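Here we start with a single chain on its own, the form predicted on its own, put down as structure tokens.
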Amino acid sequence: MTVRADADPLPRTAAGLIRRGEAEAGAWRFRLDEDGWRDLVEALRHDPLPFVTLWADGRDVHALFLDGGERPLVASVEPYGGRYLGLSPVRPAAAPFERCMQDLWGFSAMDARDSRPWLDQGLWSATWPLSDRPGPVAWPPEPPDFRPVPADHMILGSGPADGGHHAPGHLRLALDGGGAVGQAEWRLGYAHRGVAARLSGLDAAGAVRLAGRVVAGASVAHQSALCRAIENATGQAADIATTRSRVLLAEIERAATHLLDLSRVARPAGAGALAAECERVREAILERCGRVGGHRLLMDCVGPGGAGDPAMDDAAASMAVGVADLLESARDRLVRCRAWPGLEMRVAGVGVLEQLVARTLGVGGVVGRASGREEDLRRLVPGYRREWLDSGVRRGGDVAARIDLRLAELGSVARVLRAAAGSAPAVARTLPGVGEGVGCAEGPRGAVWYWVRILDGRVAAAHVCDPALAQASALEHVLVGAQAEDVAMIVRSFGLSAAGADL
């Protein structure tokens, strides 16, 4: 049964307009009619309400915002004739999500900033494969639709299958006569696996197992976010030991992935000593994870609901102490490697992401914080304390800032591991289960969000949001003006995962 939520007058803020709709999932998701959605889009032109993600479930389009920067708030609308008013003119971060929905569901965003395919390369067995009426496939496939480039620029493409060690994506660069990038554009979709569709029909344990295999280096983040979404949908709550275990495992994963990303950016920057030291410490962490936790990448170490596995809780605490020791013992060597003057000359001022662009495109994680954006979702995650999150931000926004912030966060990880292992975290407060829930985690590369609808103990519908989509959009801006020989270093400094962008 739906309840009218507009009994009391609400201010005409974006959040207030959303709450004028019909409450359909407790007090956080509201259905708007076509006029209400149009009013919301207009209000967002001036309202700073933070946008998170956009998705469809076959019937409706849903947009997730953070009210007050902390409380999830979802607006839903049913597209009329398969069309809805797009959010990208007022929230540019919504553009890649609109393109994904067009490919998967056939829902067209009116006035969208970009309506070209994102996932569909023209090789699927049907168009709009998740819609009630999938369409026929045109043959031969249409050629890729890239933005026009100036006639005096040279086109340079890389990936997805040119023999290099890239992520499965095509990066198209337009170079001017001096070898500088005049335009950059991604063509992705090669790593699409239909994760949302694969989650549908699974029980909670099966869904969490699949989530752990979505993005390498972020297994704990994806599993934890999905667990929290399922728990919110069913009214369950993780106990103290499980909450602590998730924090410890997330921080161990953060350290391992930071070290991987540091190594990858140090190699093209010519800092072989830093890369080698990062690889040595990361291998020691992964070896400990495999020996104590059962999996080097910590897959299947997080489970949904209620009491966790006592053996895993003990293993997480054991791993945490060992990883903290490793990070602290390696700190001085990492600092010395970073201090090599040749590295600073190579990375300072290169690949700058401006704070305004990061905020506009919704870039968080290390990349956003290195551009002065104070965005750390751990403040919303049960088990963390705000006084632990002291790695700070950087203002430079360049490759150097991203390297320095990752190194600083390695020290923060060691402190969090010791603090969390010896504390008793508060149990997450949950509301009575309403069949739908959202959950989040601050992964090593940024915020991970899940939305699920649970029916008869199984996932009926789901959505996954990984930080890679925002990073890909931001890189198209950052690469403009860079020299061609710096492109690989800049891309790797973002830690971009094509698998995360192509969910």
Given for the second form:
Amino acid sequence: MTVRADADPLPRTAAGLIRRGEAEAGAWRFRLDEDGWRDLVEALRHDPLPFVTLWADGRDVHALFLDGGERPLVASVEPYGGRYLGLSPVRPAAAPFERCMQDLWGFSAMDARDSRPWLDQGLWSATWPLSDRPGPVAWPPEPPDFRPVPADHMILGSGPADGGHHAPGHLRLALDGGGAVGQAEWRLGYAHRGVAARLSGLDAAGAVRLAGRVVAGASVAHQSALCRAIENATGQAADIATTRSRVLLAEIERAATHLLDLSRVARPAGAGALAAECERVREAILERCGRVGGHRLLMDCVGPGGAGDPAMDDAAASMAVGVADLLESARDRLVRCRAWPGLEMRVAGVGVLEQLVARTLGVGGVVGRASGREEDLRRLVPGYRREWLDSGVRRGGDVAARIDLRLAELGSVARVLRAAAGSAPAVARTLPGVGEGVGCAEGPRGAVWYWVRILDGRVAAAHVCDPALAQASALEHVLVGAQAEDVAMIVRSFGLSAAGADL
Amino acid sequence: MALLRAILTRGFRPAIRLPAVGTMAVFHVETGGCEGCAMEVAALDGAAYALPRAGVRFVTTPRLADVLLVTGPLTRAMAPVLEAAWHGMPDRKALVAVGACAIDGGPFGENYAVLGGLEGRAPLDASIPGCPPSPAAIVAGLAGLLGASEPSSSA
Ligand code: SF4
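The form predicted together with the partner chain is what I want next, because the block you gave corresponds to the form predicted on its own; please supply it.
Okay, now the whole complex, with that chain kicking things off.
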């Protein structure tokens, strides 16, 4: 092999290796060849570059990282013969994405930690439905391929239809003789609707309307993240008024969803009074959103930049004041309900998510923060100030910490609503549009990311990343060792929505 | 029934206290939507509306249910599950679609993973439109199932 004399010395950082590729979208997406991708995977073994998400667009595979913890950086590679080198050996958080890509496009990750199907249960109308050449379906479908469990364990399955008011998913537990969980495994895909495929072909407004219906508890987050991605692609930033109302709406949604998740965990924890109080406060917030904003769950309340909506901005400001009042007046009662002595006994030390596991599997949001991770995308979102984002509560990673952090964040929502309503936010810098964009939001349950490619004013390809996927894989670890009767409570303390995991 | 109507006409009141009336046992299945409709059904089941006190109980097995309440578009993966729930119910049962998705697919019409709504696929005893319908609208739809004639202003 000859070495060109003028070749750059091999960069040592993973980010440097990505940037050596061919720039395809602004200065943030680079195409690597097979060798470049292999070097990247090798470098990621030692380089802590944070991984966000992995997807395909029919031709290429793309991996999104956060350079320096804040700048989106995408590495793209074209799979050769439908195969690419998997990231999961060096970024375990990539594993569920690899499995989804295998199901949707038939791209297989070499060296993957797990290559079993994730979304496709064999009931779709085609295999690899999003690839150029979808395949036929085998009938009858293959039975599920669960991990083997020890012979002396008892299997206990629940879902996908258990009478609960939540998206469908099946949780399979292997219990030892003492009723403790020896192994936990999800079977998901029941709620897969093909969101990414449906986004293709829509205009900006239609795409944002659909994004508002991806996960109802994070409707504003999904709408805003897609808007930011579209604005990034088209070089059209949101103005001050729009930037501010997105912050207000996001915080109102955070309060409503935190209250929902709190009531969902409080019931199985036996704290009926806390659950009831959360339900009443939440209903009062939703009622106000419906009356003032026109939609109880804030769907269709966010629009792409350029199309400012002064009526919506006024409504957001008015809702914000009302919601801040409601939260402040509810505060003492919520604190009293939390102090009920029986509750602490049920939730302390139960369902612990270790910080390292949270980091390895990419769990952020309330759950990640309750495990001591400093993960809050609001620091990257225009309109926020860093000093608004604190909570200062214990972070033991257990159910108690997740309850306490949500309660503390209800207080900070009220503070942010008051501060943001009266401030002139900094707006995003306008960059020249390159036809492709990345956008994010810190939803009530964690980071929401969108990537879009826009052609002639329409979405040509898109990727959606919701925190639920990482939460589902983290729960498989957290549930091990838990008592069977605590499982429902632990799962709900994550605020997991299968609608967000399946997409 | 008068009591169900009372919820409707008085609008939202936190924790309305209602003595039990004739009962309706509802088994709720979310078949793959955004959870918006499911969250509004959950609100009815919680302290804010306390629908169980009005006689509408949510049950955790189809074997005890009179009504199968569906939210979300019917995904291909959920179709066998929904069918099993329906056959698991005792006779004299009703099927109710709540929300645009469950009725005709709404934003999630037929594709490789989704069959669409229940309309035209199964005989519906009630459909409650909306994306999502409000809790009050869902109560109105359920009340209609019991044969009550609702004042039109309450829907
Ligand atoms: S009808 Fe609307 S709110 Fe209900 S599940 Fe479908 S998209 Fe969500």
